[in-house]
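Just one chain is shown here, as structure tokens, and it is the form predicted on its own.
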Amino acid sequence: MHTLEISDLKVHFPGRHGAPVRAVDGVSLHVAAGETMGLVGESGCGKTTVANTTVGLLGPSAGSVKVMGTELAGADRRTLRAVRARAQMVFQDPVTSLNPRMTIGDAVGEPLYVRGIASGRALRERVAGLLDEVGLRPEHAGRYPHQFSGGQRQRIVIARALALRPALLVCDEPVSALDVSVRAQILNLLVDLQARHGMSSLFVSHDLAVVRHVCDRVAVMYLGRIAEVAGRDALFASPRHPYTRALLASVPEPDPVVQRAKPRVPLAGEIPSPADPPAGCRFHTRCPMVAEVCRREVPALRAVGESVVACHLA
């Protein structure tokens, strides 16, 4: 059994002129036990919507989302409460993720207290252990969020997410709001904690360098759909979808000689609106390889080499 199974997930929102905004429109993927799955793509492609649906913050319009075999689509409040103990989320901004009126000890211990798992001295000991696990001192428990740096606040958020010992950790751009100097520390902490506790992880990011560092497999999204899924090494060494190649070509190299030698993948136009997506392949309006079949038929995901690709011409 996979830790996370998403099948034909659709999440649509009401649009201004009656047409629904198809933020996610038929996504299928899975995360195996102990695996880190990266979910990448441009802003607005639906990554965060998938992440929020995975932990029950949004309900799917159609399709299936299962965490440890439990279906979230149409689940009642009791089921969602049970699932949220198994799937926790680390949000992008650690500042807004914490209540400024709560001490960090109360914030980290709240999941344990409200579920009746620990209280009093036992709760304080659990909180001290969680803070130590993420590199903070137990005596920090009495301080407030404004007394910590951005990197320390993200450590606090991670400690809170770990309190219930989840099977799945969903990370939505967990380092994009942090200084470059502390990003590697937080990423290494996440990798270490995942290995220590045997957790699975869905890692949402637009930063391909970060994804290459922490993920085992990578799914590439474009306009609400999956374009390509592959192992990390296969994806970076031999991308099959033209959109994946364009993404990798856009990553700057620190060595100017390497940068000049990189192949360029020109993309025409802008990303279409999810309220009015193009027919056929959604990437065909910008694709340098476009053929007539791309304008007519939606490409199915199929195996090409070591990848699974939604492209007629891959």
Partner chain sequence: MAEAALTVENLSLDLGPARLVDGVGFSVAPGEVMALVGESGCGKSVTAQAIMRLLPDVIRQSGGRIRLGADDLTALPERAMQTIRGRRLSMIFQEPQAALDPLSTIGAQIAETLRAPLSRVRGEVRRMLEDVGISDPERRIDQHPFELSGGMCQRVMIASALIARPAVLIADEPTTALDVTIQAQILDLLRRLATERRTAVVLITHDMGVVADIADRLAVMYAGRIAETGPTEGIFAAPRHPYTALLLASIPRLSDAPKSLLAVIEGRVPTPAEFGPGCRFASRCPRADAMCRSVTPVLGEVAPGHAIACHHPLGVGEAV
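Alternative state: the form predicted together with its partner chain, after the form predicted on its own:
Next up is only this chain, free of partner chains and other molecules.
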């Protein structure tokens, strides 16, 4: 059994002008035990919607989402509550993720307290252990969020997410709001926690270098669909989907010699609206390889080399 199993997931939102916004439109992927799965793509591709659905913050419009075998689609409150103990989330902005009027000890201990797992002295000890685990001092428990820097606050959020020893940790852009020098601290911590706890993780990010650094497999999304899924090394060494290739070529490498020697293949055009996605392959309006079939037929995911790709021409 996979920790997370998503099949043909659709999440549609009511649109302002009639047509629904098809934020996620037929996504299937799984995260195996102990595996970190990266989910990358540009704004509006649906990656955050997928993440929110896996922890039950959004309900699927169609399809299935199973965490440790439990179906979330159509689940009642009791089931959702049980699933949320197994799947925890870390959001982008640690400032808005913490209640400013709660001490960080109370924030980190709350999941244990509300579920009746620990209280009193046992709770304080568990909180001290969690703070220590993320590199904070146990005596900080009595302080408030504003007394910490952005990087420290993200550590607090991670400690809270770990409190229930979840099987799945969902991280949505966990380092995007942090300064460059602090990012490395949090990435090192996440890699260390994966190794120590062996938990599964769904890691959502727009930053390909970060995803490559922490993930075992990577799924690339474009306009609500999966374009390509592959193991990390295969995806970065031999990307099969033209969108994956364009995305990789667009990442500016922090090395002027490498960066300036790169072939320039700037992707023309803009990302279409998910309320009115192009027919056929959704990428065809920007694809440098586009053929007649791409405008007509939706490409199905199929195995090519070590990748699974949705492209007629791959």
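The term rigid core refers to the maximal set of C-alpha atoms that superpose within 1.5 Å between the two forms. Numbering follows the first chain given and starts at 1. The structure displayed is predicted, hence computed values, not measured ones.
After superposition on the rigid core, the Cα atom of Gly69 is displaced by less than 2 Å between these two forms. Core-superposed comparison between these two forms: CA of Asp276 displaced by less than 2 Å.
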